[in-house]
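Okay, so here's just one chain, in structure tokens, the form predicted alone.
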Amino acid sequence: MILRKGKIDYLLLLAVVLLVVIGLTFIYTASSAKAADRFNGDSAYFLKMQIIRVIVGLMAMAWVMRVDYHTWIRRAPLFYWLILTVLLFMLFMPSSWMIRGTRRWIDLGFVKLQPSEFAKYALIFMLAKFLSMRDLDIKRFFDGILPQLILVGLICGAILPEPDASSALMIFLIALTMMFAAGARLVHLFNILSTGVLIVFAGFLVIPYQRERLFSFISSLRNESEMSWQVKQSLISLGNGGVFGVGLGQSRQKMHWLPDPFTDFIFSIIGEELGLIGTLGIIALFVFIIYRGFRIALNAPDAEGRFLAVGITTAIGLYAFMNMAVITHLVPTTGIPMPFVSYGGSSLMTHLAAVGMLLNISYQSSLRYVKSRYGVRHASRQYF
């Protein structure tokens, strides 16, 4: 079903567009020096690449927004099993395909795709479909929660050995939040969370570089060793910024001090150039998006829309604040990008498409309200 006319949540859209514009601005200011060195003086190379991704992402958002979300829900099993197949295939990729010692990306030459970003939303769609079934009693463990856990376990189990423990943990937490929204018993969720955290922690211990990163983080908290170079430079960036920042484009840490300052640690450069005021502005935009997302979930036309909105909103919020926690040394370095802001293709495009889904659900909620109040004959007059 194609939705051809209707009102959209302009406030949510505006907040997302603002974050994208801020992201483009700081990708340029943070990457210009590195781009000029690597690409024969082309200081805008990374900016141009990100603009292409933004255009593709906005097109995906517009497309998703126009198609009834029930259509996507019906195809959730296809998306889920397809992405799971891709994840399993990646575990057997030849070592020559590995990037930085991991199997997280598929290099197609013109673009690198990270399947775990797509897997996150494939699982959200799948859970939204099954949690909304009328005959499902989520308060029961074996015939309520366990089938959902199997779906979650397959995805996380395929991502963990890439190795990518942080993404597996984030997806696991998103799934638990959706189960909580569906009415699962707290005692079940607590036991599941405890078991899941232990499994991820065991993964950190088994994987050498993850183990070293975890122990280094714990040692630095106890003042037994220095924090990693990247985190140390990140904190210096935030400290340099103070309250009002050093000025747009004036960051010193981006000059080859902070590694890849336009990717996972772009928030540090924002803090340095715009100061505390700028970082609070970014936080406020994410809080507003989370508010609008959960508001859409509360007003969703049905259970499928409600659980889908909860999953999408949780994913955006969790990834954003986990990224902030990393750059402020509250958690170990994870490689989690900041939604809409960090340089990268898979994260940006999937999050923008997910916002299109939120706008779709919001549209249908508003349309249902207008039809119920004014009647079907007058409903179309309320939208443009």
Contents of the next structure:
Amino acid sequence: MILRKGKIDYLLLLAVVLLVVIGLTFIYTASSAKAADRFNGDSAYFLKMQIIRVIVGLMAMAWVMRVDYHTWIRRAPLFYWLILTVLLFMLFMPSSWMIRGTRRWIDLGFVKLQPSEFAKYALIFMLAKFLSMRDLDIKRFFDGILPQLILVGLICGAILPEPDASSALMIFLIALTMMFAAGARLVHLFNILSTGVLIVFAGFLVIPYQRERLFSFISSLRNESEMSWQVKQSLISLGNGGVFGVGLGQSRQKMHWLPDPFTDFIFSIIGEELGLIGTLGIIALFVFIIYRGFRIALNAPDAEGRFLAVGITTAIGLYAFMNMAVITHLVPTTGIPMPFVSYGGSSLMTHLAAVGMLLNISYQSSLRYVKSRYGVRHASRQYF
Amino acid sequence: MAKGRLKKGSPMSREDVRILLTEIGLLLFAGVIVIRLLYIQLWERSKYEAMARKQYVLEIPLEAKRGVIYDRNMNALVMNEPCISVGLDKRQMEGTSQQYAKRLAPVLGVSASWLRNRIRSVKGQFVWLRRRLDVEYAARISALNLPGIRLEKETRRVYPHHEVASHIIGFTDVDNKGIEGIELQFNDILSGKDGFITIQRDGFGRAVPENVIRREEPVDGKSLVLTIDYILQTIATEELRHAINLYNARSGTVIILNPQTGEILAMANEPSYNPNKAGKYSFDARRNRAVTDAYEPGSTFKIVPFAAMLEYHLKKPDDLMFCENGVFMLRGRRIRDTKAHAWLTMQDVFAYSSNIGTVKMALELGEQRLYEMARKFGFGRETGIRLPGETPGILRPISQWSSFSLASMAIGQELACNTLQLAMAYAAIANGGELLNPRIAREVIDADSRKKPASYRQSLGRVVSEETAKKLKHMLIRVVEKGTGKPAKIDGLQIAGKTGTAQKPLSNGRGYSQTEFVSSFVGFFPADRPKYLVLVKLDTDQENQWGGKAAAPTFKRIAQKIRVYDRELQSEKQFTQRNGAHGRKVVTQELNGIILPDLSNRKLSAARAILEGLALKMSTEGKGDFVLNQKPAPGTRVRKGQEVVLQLFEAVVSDGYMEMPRVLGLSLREALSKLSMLGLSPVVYGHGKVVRQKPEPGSRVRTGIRVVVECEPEVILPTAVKVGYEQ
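Form predicted alone done; form predicted in complex with the partner chain now:
Then the entire complex follows, led off by the chain already shown.
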């Protein structure tokens, strides 16, 4: 009886799986040319790699879905300090370990990981833990917001010099959104936001290529010919796709015109091949995920689940829309992948696992409802 | 959903409001992106579609062959030579511009820093590194195997005769666009119209030759035949140079023209320049002084008042005039003759070039008639020659004359003309009184080798009556027979001419220089039926100022050489009687070195005639009717009687078609040499080994057709490739 009443949010799961499938489709069409060029005609190379990750990611999601979300909150300090150590270690690792001139990735031999993706969720757990503490008054600054701010600052401070200002900025925004949702005072938030943005922008300005990107973005708003190659190609992809697109697999921009057509700029190829229908469809799926995510947050059994859900949903939504904003030339080019869709292991696996958590929260809230109605005492840990 | 709130049984909590606001914020973000997407994919769609179309096609230019410039005897004065331009497609670069610069610099022969700046400074995706290099560079550059390097085969202008006729022909810039001389003036005719092939390409700029969208064949430029005679031009160049050295002159001009038709046969200036290295010369050396510079003609201008006196019947050649014993006061100024004369006939005033006699005549003539006659002779306006930068000279209207102007102008001061104007004025006397339009372009040859005249004999009006012209001609003969022009006299060839000496006006306009003079002589021969008019102008120092001293002997040397060259002049009775068979030999000895013309691709008979004309011996190697090569090389200075060895070749009779050779799998260098040996012009794409060719090997193609050759570097992939795309 109890077991049957407890149900998971299949629609949310469906939306996520749909995005993953669309992602795989477009990773294949967008990468086949490059893969064939690089890997002796194996046009499905990148697809195969991503399928492995999807399988691993879905397994992770299935497992996380069955684990009580309180576990993550409880273990949050462990994750947090662990990932911070890793991030600090990366700042001091020998330069021969650097990949593409940065310290963003760590090569474990069989797989390259991007710890900032994991750090994001460790911080979300940590903040969910803090924000749900009964004796914490979020309205106060020194004993309310400041401790969390220090947690945020440590993580962002470790990511910023990798250099990865965009990830640092994104994590900072997610954390701030969580504090806002928890009821922090707007004055505090405004001051923190302006300080943080200033620091990140200073980071932008210190790092030459970031500064160049920023300046070229500003000048490209005035003068289109100043636009960077990548953004120009991205807009050509979208515009050439028009309303109905050029047809699945028919993209010409992926023929080495658009750089990174299956990682950060996969949305452009979707827009080219499926047109406005495709891009609006993707947005609709994300909007639906956000909608369900916030419903889960509002219905969460407790404050921990509530803030965890807010954090996860915000992370997914912000990453998705910020990625689109880059592609549509609304913000300067930053290395933000599209959750579930873009090629890349760390982003896919962490986001899928996070969806697992959302599903667990929704399951537990439905269970809670049943329990209150029928007086069932224990919500067993064996949910399925 | 709402159940959560119902369950708590409380109104929406403040935290719920914050969460909903967060949600709304994120959805607003999504809304902004939706609007932006609508704008890009709906509103601005056509703009991006156009951008996409534009970048998917690649236009490979097919260079039109620039027309050749010939002299009147079809000697090529400029030729096209295959060359290589080196470009870089920056998107395909693998490595920094610094690395590229370091590797390319030693091969291209420029400094690495220059190259790096060049790569960086050009904004677009494509940058030319060096244009129009020797073909030999191609092999060395493709051996570097640098991705993104593009080699384009082009042609460049080569001027085989170096300084000879350089001022007439001019030169072209790096884009093969004429920027001086004939190359500039007739650029539209010579350049033709470039064609192109448009093909599909991917983002690496790799073309797919099978996907030719459009092909527009280039329209080759038309060739031009000038009125210039290369041999006469060489004579003029050599003798001018000789005179410059001999008389310590700063600069000078020689013009040879046909007074009956107005055709310019030679036009030489010093200082001169080599158009193959035009950039290394100053503007001073490059300008065609004969038309761009105006100078005070001095005594040579006296022909104008004398023509007017005779035309208006104010005096007859035998009328006596008092020449004031060398000094004549006019309105407070002193007019001098170089030699004091008392009474002279009018023709002797001219023969001895008496300033006093001339001025007195001008006073009788009056301002209006002198001015009108000067205008009729063409002074004060362009001759209309089709060469760039002609100056009209200065002939002020009477209203601007001072009280002394009439006297000054009669002796060729207070006015200026270009050298060609003066030559055309004397040509009018030589041809019986008609001012002609000077001609430089004779014929245009279109792509089908059809010749069309580029100019006709064109009269600009009658200057004087035939009778007056005849009287003037006799006066000019008298100048050479017994007057100031005696140094120009040649036994057996009747010459009519006039000397001129002028001081150069000071640049501040106040008076005349005491150190800079213009010595000139203009004359024509044979006097009874003038065929050649020669004008010599030398900018000399004080010692050699007199026209009779520097310019007239130079004229004589040129005239003697012309007589050697032109058999018609030799057949004159007097000549053969006096000098017999030796006459020719004697004169040819004066040919003290001549620049050897380019004889390659000429018919053997034509080459033999040219060498005979230059008094050079000839021997041949090999069989055939055409000259393949020559020793010494074209442009070398040779002495008279020196032997020139001609290598011959048999012209292959061709129906205009040939079999397309197979170049697949060859290296770019091998393919290039194979194709160019067969006269096929390749459009090269990429680098490394040839992977595609169009047309297919073995197909029947027109000779000289353009061939698309696509190359790709050989890439050896490492066995295990690590992925760099995990994020």
